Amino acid sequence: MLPREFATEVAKKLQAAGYQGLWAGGCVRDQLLGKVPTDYDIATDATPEQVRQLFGHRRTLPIGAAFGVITVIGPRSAGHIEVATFRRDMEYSDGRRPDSVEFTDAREDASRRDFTINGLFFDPVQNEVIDYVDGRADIDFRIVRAIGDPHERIREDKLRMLRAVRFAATLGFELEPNTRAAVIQHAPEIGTVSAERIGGEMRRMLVHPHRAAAAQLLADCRLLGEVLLDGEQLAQNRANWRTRLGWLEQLGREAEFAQAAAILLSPLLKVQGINPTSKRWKLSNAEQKTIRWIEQHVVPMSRAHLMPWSELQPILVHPAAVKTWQVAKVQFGEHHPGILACEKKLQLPADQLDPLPLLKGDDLIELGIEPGPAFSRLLQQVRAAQLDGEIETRQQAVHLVESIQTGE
């Protein structure tokens, strides 16, 4: 069973019982922009118990009871499905997430909504879609307009300037003017936001072929310096901007997030180090570890046509070497010679491309080698004139340690 088989199924459940189905949020808005849904939302006028039990306790999680929203567990196929029943939200004092809820119907349900794209309702049983905020209207006329009064909106969740801001460029929409004047005034209440919040949403538009896009609004609407530690710098020197913005539209569709947030943070990890961002938008060590390989390789690899084997070949065995000869490639172009050398190199086969070593520290200390800081530098040697051609079998290579440790 596919998602929308199973989110079809459910809906026409909780009619049959009586009571409203209605797929709800981005997976209408999808909908009607021609694409498929990821992922369905069900909205609905049943209670958390109520729904629970007319899909029984087996099948539902109540995780997000206290807000209204039960999972139901659908074939492994199809996923799950959360339903929420129609709800309005009280306060929201933490600036995410409201104190409280109370269960309304779906004119009301649609109104505490964040866009007017992501208010509306769809009837998979009639083919109905049901608009009480002229989202439909706004996807008509590609823009992003948040729902009443858009200073309240944000004042709700501060996330919801950088969703607008995703929303806007990743649908190639436009920000509704009052919507964007409200976002550039409230710009700097971001940081209330936790970490791992903003790291998600710039992860969202960092990985979609619109990035450059989502970039240059994130700089309109003043948040690039609220994101990142000094990151007004990035947009003031307009020319290296446009150079940037340029290396991040060139990126190809299944580009990773680590690539793009390379290209774009390069200015500020050469000054600072990735240590400001990760925390700000809360980076997995093994993130933090290839942004900033990619970064402090892309120039080397430009020079490869330039540098012995046993120079560049470390480089192209690292596990981040083609992400990292990628954007490199965007950067200095498909027919820099250093870009072709490193094409030409990263198709050898494995075995030629990293063959195995002659020595290793074991054989060392076979030779009566003590472990100790000429150990390794030893090992190296022997590596580099294995690759580039100077040494070709193990009795060389002990004789070359040999060599070395005599002086000769």
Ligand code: ATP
Second form
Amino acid sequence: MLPREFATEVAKKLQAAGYQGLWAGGCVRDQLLGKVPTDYDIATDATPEQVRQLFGHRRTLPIGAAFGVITVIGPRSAGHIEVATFRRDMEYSDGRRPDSVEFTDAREDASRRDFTINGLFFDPVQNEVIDYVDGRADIDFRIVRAIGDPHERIREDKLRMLRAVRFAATLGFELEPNTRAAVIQHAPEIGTVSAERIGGEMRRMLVHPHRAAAAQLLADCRLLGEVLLDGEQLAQNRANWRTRLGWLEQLGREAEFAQAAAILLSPLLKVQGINPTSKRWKLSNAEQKTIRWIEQHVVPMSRAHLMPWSELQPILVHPAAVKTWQVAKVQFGEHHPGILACEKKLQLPADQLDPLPLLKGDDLIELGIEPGPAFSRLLQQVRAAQLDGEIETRQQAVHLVESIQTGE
Ligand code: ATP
Ligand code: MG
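Can you return the structure of this protein in the form predicted in complex with adenosine-5'-triphosphate (ATP) rather than the form predicted alone?
Every component of the complex follows; first up is the chain already shown.
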């Protein structure tokens, strides 16, 4: 069963039991835009306990019950669906999440949502859109507009500023002028949002093919300097900024977050390293490492054609080598000699790209050499000679070791 069929079935079952059962939010928006929704959310006037009774305790999970959300477990192929009781959010004393929720009707549930395009319901049984917030027109005119007073809505939840930018950029919509003005005014307050949530939005923007538009809109809305330490400087050198956006655009559909981050952040990384960004976006250790490695090896790759193999090879066998090469290709062009040299080498079969070493540490110990700094230097020299084709056999490697030792 497809997720869509399961979402219809859940709504039908709610309606057959005398409740309302409507698709809500993002899935309605995506469907109206002719896109396949990534997931379906259902809104209902049934209470969480009634939802559990209707679908059975074994087929439901009460993880979000405190906020009125029950997860209904679908057949394997359909995944899970969240069924949320219509609610109004109470106070937002921390500017992030409501202190408590109260159950209410569909109209009020629509008005607590962030943007009109996200405030629509759809009845899959009657096949009809239910629009309390004039969201349909905004979808047709491609506008991201806060529901109600944008200042008020941002004050309640500052993350909505980044969501506004993300929806505008990824959907290719305009930010409605009052909503935009409110974002600009409240941009300095984004710091009260947790690094996890900021990082989550940044990841989603940077993996999207419209990542350059997202970066530009972040800069235009003065959010760039708030989500990155000294981030506003990125856009100050206009020519450099435009070049960088061009690269981001060319990265392509499949590009990963680390590749986009390395391009966007490169000028900052050179000055301040990865730590400040890491803190603001809550990067994982793996993300930090990959971003840094890409940033540090793009320029070396452009000089690949000038390097001895013993210098280039260790770069090309790194796990992030292909990702880095893709970034270097965007920055230097596919016909650049360094880019072509890497491409050719990366296509080598594994045993040629990374042949087994003629000598390993154990072999040196057997030769009576003590582990230490000179030991690893010796190993490196033997490896370099092997890669550069100066020696081909184990015996030649042993000779080399002996001659280096007697020479020293
Ligand atoms: P996508 O999942 O494609 O990013 P979405 O619209 O489904 O888009 P979700 O974050 O999954 O976004 O949220 C589902 C719905 O919940 C939204 O469509 C919106 O109606 C509501 N919503 C989510 N986050 C907020 C928020 N911070 N403030 C108000 N409403 C929100
Ligand atoms: Mg969603």
